[in-house]
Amino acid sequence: MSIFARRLTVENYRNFASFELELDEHLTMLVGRNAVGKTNLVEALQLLTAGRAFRRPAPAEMVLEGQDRCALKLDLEGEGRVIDHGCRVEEGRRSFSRNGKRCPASGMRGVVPSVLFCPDDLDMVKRGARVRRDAIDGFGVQLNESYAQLEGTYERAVEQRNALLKEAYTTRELMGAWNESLAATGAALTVHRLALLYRIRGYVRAFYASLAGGEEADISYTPTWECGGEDVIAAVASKEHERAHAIEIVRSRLEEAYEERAEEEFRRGVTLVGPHRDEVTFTIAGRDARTFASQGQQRSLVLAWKMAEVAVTRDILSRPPLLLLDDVMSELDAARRTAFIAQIEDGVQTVITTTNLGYFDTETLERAKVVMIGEGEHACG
């Protein structure tokens, strides 16, 4: 059994006066103009499976112009339960709730978390490494809450480090304990990004090779203590047991690295070290792909990184995700489409969002549910 999003109610929330959408167990369609609100409702849904969106608004920009305080709600049902998610902004601050109770934002996470994919996303392999570390630690955030708390503890500890490097009265003697703390953090996020990234990476060559006819695409990790980084790789990739040793490797050799690159560090004010700055690259047969590889391998790549994630939730939770797609179909061609329509399984609950339902076979629109927007009496803009 599953649990699906069952209906998602919306009241003085960015465009919409209020709403309500009941969403089907298997594919939902929202079709409209651009800028009728499609986007804000997926944003809605992210928020409410996830704790966070991906165009991270502030809460004021919430609030449909005029109110001010707006309220979100996701019903969800499913393995014998019934369970609500909420979300409020008032006064200017935005506040979540489930089943009535105010919670954190990480209390949205968990039950039925979401993959999202839009536009922005087909940039994912030419952009800087950021995008893409951030594409590993945003859904292992979803599916480990120690995941989440390694991320926050060890963006917390680099904010205070770079503080530390900034003031004039710093000395490499008084980094030593920062350094000994940031290493230990570190490496376990490390770690734990390696053994989400080689699930990830089994799923994206498979996938890949179906989009691409055979062709053969990897995903490689470079730490910033280069060297010697391919044993702790194997070690996390490979028995559970080892990943002690594995976290132990990379406290070490970050311990070194802070050594290294000290004089470096004092000099920018600025940490220059660890899991915030390691790389991550795509190839297609050996090479990079941000250098090398056409768009149409480049969005392949990231397609298959999407399969990829709905894959791996399923092996990690025992449950799909609720799979997000906005507006993205326009920005691939007629293959492309054809093949990542036909790699959603029925058992994934799926949110698509498009202009044109021209894009779509009549099959795939004979099992959807579609929902016109901007044309109801509820809809504002």
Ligand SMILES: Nc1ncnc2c1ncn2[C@@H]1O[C@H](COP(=O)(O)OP(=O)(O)O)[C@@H](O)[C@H]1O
The other form holds:
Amino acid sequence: MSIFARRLTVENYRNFASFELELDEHLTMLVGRNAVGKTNLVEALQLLTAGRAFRRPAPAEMVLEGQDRCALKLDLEGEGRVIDHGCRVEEGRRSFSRNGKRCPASGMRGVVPSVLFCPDDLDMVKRGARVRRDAIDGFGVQLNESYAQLEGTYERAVEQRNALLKEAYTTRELMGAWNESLAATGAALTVHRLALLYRIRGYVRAFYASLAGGEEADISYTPTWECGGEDVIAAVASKEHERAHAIEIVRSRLEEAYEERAEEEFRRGVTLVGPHRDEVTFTIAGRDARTFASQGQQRSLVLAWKMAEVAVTRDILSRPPLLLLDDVMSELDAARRTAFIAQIEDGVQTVITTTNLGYFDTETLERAKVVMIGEGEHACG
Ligand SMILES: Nc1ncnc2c1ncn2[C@@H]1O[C@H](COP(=O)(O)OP(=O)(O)O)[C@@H](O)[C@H]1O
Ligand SMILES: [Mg+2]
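Return the form predicted together with this ligand of this protein as a structure block, the form predicted alone having already been given.
Below, the chain from earlier opens the complete complex, with every other chain and molecule after it.
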């Protein structure tokens, strides 16, 4: 085990006035009835490792009702180092710190990344492409700081461009300068995203096949503009040293696409091409999983994706992520649960929340540290 999360301390955070959680190096189970705060603790762990959390909480929502501030701290240990990550909300504003020194949200990243699997993740298969794009980008920003910067810059630039497109005074000439800079950011983001997606894809195919008795799943990416062929770009994007060349191809094609679609963009007042609208499709046996996948197939697909995130983290950072499994054991059958538990045995620090320990075999329970939440006592297994 390299670096791992040792202790989470929260004060006036959501439903907790004060709470300290010691985490096992391998497997910790948070057990308790509904609404005792299990998901809140998972959210805190994600926030302090990824710099953002799945529910994207507003600062005020994090503070215990009736209080005006909250503080969270996560102690990380390993490789002869002790690092603490902090997050506070004061006067309605959230701030982060590392070893007591204030830092941006990005300061939470790069030590122990986290992979979360929660029931809402089934939306990845069932809902529109935005959820799948967010899944790739949300993972990418944890692995690579330039990915994070590109994502943020691009999102803001599209918003500004859309505002400009809606203005009566805006001319095509004025848009020219915008198009140039947005195309550069959009191209870089697209190539980063494709490179990561192709790494994830290989694992998803393999994990899915093993979960589903050899059935084939796949992921495809369809850009909203003619960017030179997805496969060509991906091939180039996967080789780090050729990435600049790939970005240049994609950039010039994106700028052309803005020109071609200019009239429509002005009419509708939105940016119609670029990575914020690209399609990501999951297929099972060649058919679109969004409409064709059964419940069981959807679950296997998301599970395969999460397992792929763990594997890719290892490949890229040479260490495993913190795996957070919030309330998903009830969603999985025994075979799929076993597949996940196998990851833990492989040295991945894991936190599982559940209302029912009956989902786990004795062997797993014996190895786990079991923490009862909401009963005023902590039990060790
Ligand atoms: N800011 C807050 N102040 C007080 N209680 C909160 C706050 N935010 C959430 N809660 C409470 O936390 C509880 C839900 O916690 P959650 O972590 O979802 O429970 P579990 O996952 O154990 O079912 C709810 O009862 C909710 O009202
Ligand atoms: Mg919950």
